Each structure stands twice: as C-alpha cells, then as structure tokens.
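One chain comes next, on its own, written as structure tokens: the form predicted on its own.
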Amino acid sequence: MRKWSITTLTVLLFCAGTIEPCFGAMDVKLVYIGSEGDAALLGARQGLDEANLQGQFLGQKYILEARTAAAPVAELHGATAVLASLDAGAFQALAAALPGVPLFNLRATDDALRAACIANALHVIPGDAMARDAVAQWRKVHPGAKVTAGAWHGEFIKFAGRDLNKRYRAATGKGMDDHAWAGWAAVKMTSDSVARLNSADPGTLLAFLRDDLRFDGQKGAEMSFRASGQLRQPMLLVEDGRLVGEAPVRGVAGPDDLDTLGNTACR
C-alpha cells in the first residue's frame, strides 16, 4: 500500500477550485468507556479537537460520547470505534460483546490480554512485558539504574512531542502521561485511518488498523499492531521523574527493532 501523509491526502481529497470537500458529510461516532476524570478521556478529547480540525476539510465530524463501565452495550451500537480505560476483565468482556468493532485498550497492561490475541482488541497502552524488556535493555548499558518505562512523558520533546505536550497542557492544565497519550493516540490513528479510507465502517477500520496501519504518534517510529493486538512502540525511560532515555536501547537492540520489547506470540 502506498503511504500518504495526511497533508498530501487532504490535498488529494479537495475538489479542484473550491473549498468544499470532495465527499459528502460523514459523522464518526467514538465512544469512551471509563471514569469521567481519567487522563485517558482528557487525551481522547485532545485527539477529538485535532480530528475535527482536520475533518472540517474532509467533510468528517467526530463525536466522542463518554460512558461508564456500567453502560448497556446497546448504547455503544453505531460506534465506529470504542475506547476503553478498564481493567483486564472488564475489557475482555467488552471485546466479546462488540465483535467486529475496534476496541482500544487505554489502561490494562496485563500480558495475558495480549497473549489471548482478541480479534478486535487494539492495545495502545504498552503491556507489562514491554516495560520489563525496556528496563532490562537500559540496565545492560547503565547497570544499577533505577528506571521505569512507559509510553509517554511530559518532558518528551523529540519528533514534535514538545508540541503535543504543549497543546495538551494548554487544554487541560496538566502534563500528558501514558494514559492521556493512549487516549490521544487512539483517536488520532482512528481519524487518520478514516480520512484515508473515507469510511467510518467499524469492520473496514478494524481490518485497516490491524493489517495496514503505520503510525508515528509523535514518537518518531513506524508503529503498527502485532497479531496480538499490541501496538509496537518505543518506550520512554524515566528515573526520579526525569526522562533519561528511550528503548529499544542503542547498543543492545536495533533502534527500529520494536519487537525486542514485549511478547510477540499468541497463546
């Protein structure tokens, strides 16, 4: 598949000599399941603002509805994608109730969820094994270091990370953390994919996300989903609250070898 930037795609979609989009209006319904005060929801709302800024030129309007974990499944029907900030058990039950609908995991880090290779699960948040492997790589180069590993950090400035952090802080008054980044990334990869496909059909979107997605996510890497549903991604290493490095760690693994972080096989 040929890779287009969204800027190029936008130009291609415009009708010559007019400011009107080439295609008819399209509403894209996203549903968030989780706590109202969760950072994942704040990140998703940041992504929603950006999606609608892009979407106004493409005839696409994004709507984000927030629901609690107790919401009936019937309230989720008609969603193009569902974003879940839930524990592993609740996430797995929701995935079974919504076959064929992309279900983004924004919180549960359990490796068992990845090993189960749930067909509609898209784990944006890194799994526990990914964090362990990132720390182990770092300690091979820096013995004795007391680091933790995560998806994001408010001090990350490379690859337009500084701009994302600034936008998020301006909107929320808070620093972006792992869950906020996961919420933002889920909406961003959805809106980019809908723009490319010109379709809000859940099944079409799920197939594209699982098989064809290439996503930067302001991390400077070509991220994609494994067969397990886990998003391959660089990990950020933190010591005493300060960002100290990234994994894969140079000298231990190839900088682009994202499969050195976490399990890659299904159960």
Second form
Amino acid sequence: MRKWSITTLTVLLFCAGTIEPCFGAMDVKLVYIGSEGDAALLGARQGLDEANLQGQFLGQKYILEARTAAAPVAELHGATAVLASLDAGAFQALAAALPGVPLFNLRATDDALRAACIANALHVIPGDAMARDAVAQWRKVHPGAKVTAGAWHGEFIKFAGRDLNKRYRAATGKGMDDHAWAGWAAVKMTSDSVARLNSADPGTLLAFLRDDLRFDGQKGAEMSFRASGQLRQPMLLVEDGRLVGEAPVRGVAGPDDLDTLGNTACR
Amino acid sequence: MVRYVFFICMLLALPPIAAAAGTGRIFVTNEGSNTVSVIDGKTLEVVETLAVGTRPRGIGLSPGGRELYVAASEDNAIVVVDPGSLKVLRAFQAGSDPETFAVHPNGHIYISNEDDARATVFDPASGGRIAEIPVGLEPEGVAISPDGSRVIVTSESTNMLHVIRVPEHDIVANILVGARPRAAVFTRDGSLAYATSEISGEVKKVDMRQNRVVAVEKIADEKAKPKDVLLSVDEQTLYVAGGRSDSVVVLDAATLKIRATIPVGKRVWGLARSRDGSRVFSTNGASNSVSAIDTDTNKVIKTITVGDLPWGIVIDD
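Moving from the form predicted on its own, what structure would you give for the form predicted together with the partner chain?
Once more the chain from above appears, this time first in line as the rest of the complex follows.
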C-alpha cells in the first residue's frame, strides 16, 4: 500500500510543480487495478508517457493511479477509464460495479467473458479462441508446427513494432510482453479518443471506443472493437520462444480479415 | 536601370540553376542492403550501386541539384554524395535515427528523428544544427511549402500534422488526422497540403491558411495502406503509394476519388515524379524493385530490380 502512496505523491508533486499544464484545459484520470509488479502496469505507464506527449500539444494531462483489487469502488470515482489486470470473475464483478465507465481487460482471456457481451468491457487482451484460430491457421501452412499465439512479442519489428519495443525497453529494461502491450494499448487508445472527442467524460469515451475507434496498435492493421467488446487485432505466432509469423496467416486469410480470429458471438 | 541591374543579376544567378538540369539519374535508397541504386533516367537501367552507410532511408537533392543527401538512419548521419561523380563528399551527424527529410529552398535540411520525437534542422554545408523542434512520437513525413514559410512534420504514433513556422521554428498548429500519418505534400502556392494516413487508409486535404482538414477520403481499395504522396505538374492529380495494396493509386486532387489503380510491386513505399511530369516512379519494398509509370497511360513501362527493401527515391533532372 505504501508503494502506491509514493506513486500517487510523485504524480501530485509533478502536477504542483507545473500547475498550468497539469490543471490546464483538461485532466484525464485513469486508474489501474491489479498487482503493482504486473507488466500490464509498466505497459500502461509507457502509454501514459506517450499520452502526455500528445496531450502537451492539446492541453490534456493524463494521470494514472494504481490500486489493488481490494480497493473500494469509491476510490475509482472521477476516473475517465479503468484498466484491470484481473481474473475473469473479478473483472466481471468490477464491470457490474462501474456501469457506463470504460473498463479495459488486460489479463483475462476466457471466451465466456467475450460471449457475455458486457456493455462497458473492452477486452484488449486477445481471447482464447483468437489464439486457437491463429494457431490453426498457421498449421494449415506449416503442419505439425508447435506454435503459440499472443498479442505481442519483444522481437516484433514490423509496422513500427521495432519503435514500440525500443521505447519500452529503454523505459523499463524489459522486453514488452502481451500484458505490457495490452496496458500500453489501453492508455494509447484512450488518449487517441480523448484527443478526438476533446472530452474526458466516461460515457462519451465508452461510446466512441465501442463504435468509432480506429486504432493503430503498431501491428499493421486498423483495430476496432467487436460487439462482444473484444479488440480486433492480428496475433503474433511464436515457436520455441522465437517470433515466426503473424495471423491472419497469409494464404489462409487476408491480412485485414481480423474476424477470422476467434470471433466469439454474444450469448 | 534598377530593373536592368536586377535582370543582369538574374542572368548571373541562372547558370548554376540551369546547370542543375541535372545528371538525369534516379537515386534509390535500399534500406536492407545499405546501398543506393543509381538508375540512368533514359535507359532505366541500374548503372551503379553505392555503399552509403547503414539503413539508408530518406533521400533528397540540394536546391541546385549539386548535392545528394542520404539519411543513414542507423549511423545517425546524413551522407553527402556528388550526383555527378557519385563520390561521397562528406557526412555529418544528424540526430538520433534520421528517417525522412526535406530540403528547404534555402538549402537547409529538415529531418524527422524517428526515435527522438523531434524534428531537427541542419545546414548541410557546415553540418551544424540550426534548430530542434519537439514533435509527436515517431515523426515521419516532412514537407516544406514552396515559399519556405511552413514545414509539416507528421508524427505517426501521435496522429498529428505539426505545422512549423520558418524561420521562427515554433509549432503554429497541431492537426489531428487518421491513424499513422505518413507523408504530406504542398501545392505550389502553399495554400493546400495533402497528407496520407497509413492505418486509417485515408488521404486528406488540409487548408494550410487555416490549418484545418477540409476533406477526408478513405481510399476505396480496402487493402491500401497509403504512404508517400505527390502531385502532378498541373496539381489536378494525386499519386499515392498504396503500401500493402501493391499499387500506386491515382486520385483526382479536387474530389479525392480514385481515377486509376496501377499494379506495381509489393509494399509500395516511395514515389518520385520527373520534372516534366511524364513519369512517376515507385519503390516496391518487398519486391526489391522500382516501377516506372507512364503518366499518360497510367501503365508501368518498366520494372527495375534494385537492392533489398528499396525505400526512398529522388530524380536528379
């Protein structure tokens, strides 16, 4: 608990030192819920730096607070969006407690969460069915290959993946993984949307994210949310720890046919 | 009398510019093989391949055409080459990861430093840095108005066109556009600019007097990931490198509607136009080739094999 107090204090001091930009045109408060040691939080902080780089041109200041899963919902008051690195059960409970507030899922891959079509859920992390379909597409071209599929890889260099990996490594000393990417993407799509809306209202943001988002997640395809709340995105295929390809797999599906990957229907 | 003296001065000033009629060569950076391919503009054959440093990308000519500049991204340098003798004249440090650049009418080079969220301005004569302007993340395209008063830098990961005033070198406008803005081009009178966004697949027209987008068109070809953009001599036609659509897309500059789609090679990145407008050339990154297009017929007249991952292209005519 003390650790988070220090994080919050640092943010406050920074704001006090630069009172004009901080409390200028628009403040946007984001809250992360999960473990402090989680890569998702490191990724979200990377996204925060980038959001503020954009915000300086537009008079928007982003703040990210970290809370544990045990934190009372009242502590989330005033948040434009909430980022959750939780298991499926805790995520679903939080979603119900925060109606109308954009709630990003950075961790739970359960297909049932997608099929539940929760109105304020934004699943940035790919669901299990997406990984299964990506692997199945790869095996059509490479029978017998032992691959796994994920959202991101520290060696990915195409489509400016190189740039994002470089920035993240410089900031954290670590390679970016799936959870870090999800944290980064959640903040980045929030700042991109707030910039276009010129509003930090949670309801306005949620409607825009669900219906109008056209996001560059640095994987080469335009990303948007399905009715299930799942982010459409390419998957990266890994064999023996090495990046070997991307899905949709060429020759099996077109590179922009993102709904060939785990398009779970609403139940 | 004053007019007469002025006229004489004009005449005296002419020879170097007239001499800049150029070598007729086409220069192409090959990002993957660390070379520049030199193509004879008449025969459209590769006549020479130059080693010019690591990961060469942006390429451009001095206003008089006497010097060729190549951004060697991983050397953090601009390499200066004589387009006639093809000798490397010198190189200078140009900030972190110089990617694309444009040459100002006054000879200065405006560079996007992709790694650094900065644009930097260099005097290529001395190698001295004149200015450094913080911009958004992953700055990419650079375009300079013909009168030199405005520079557009696109930031790919901040989704903005940053409009920089010269000589003050401050940002006068940040224009939000579609995801991953790549390149921009001004009209001759500087009143309009056209810009591409790669991920959103859009081309937009920007009123540069009011710094606002006045028209946006999603390129009807779904696969298009637009990159480089240029205007025809009469400014009625826009050429866009289609990226993943493996084509050069020809648009009506007024309506932004597609007039033609010209299949070239894979991953079309860079474009260049001959001075007389009769030819447009594309670099096809994943095909290791350059396509020469006849602009009367919108047909490829020749495909020229170059080095690995051809990226930038400029014509010394």
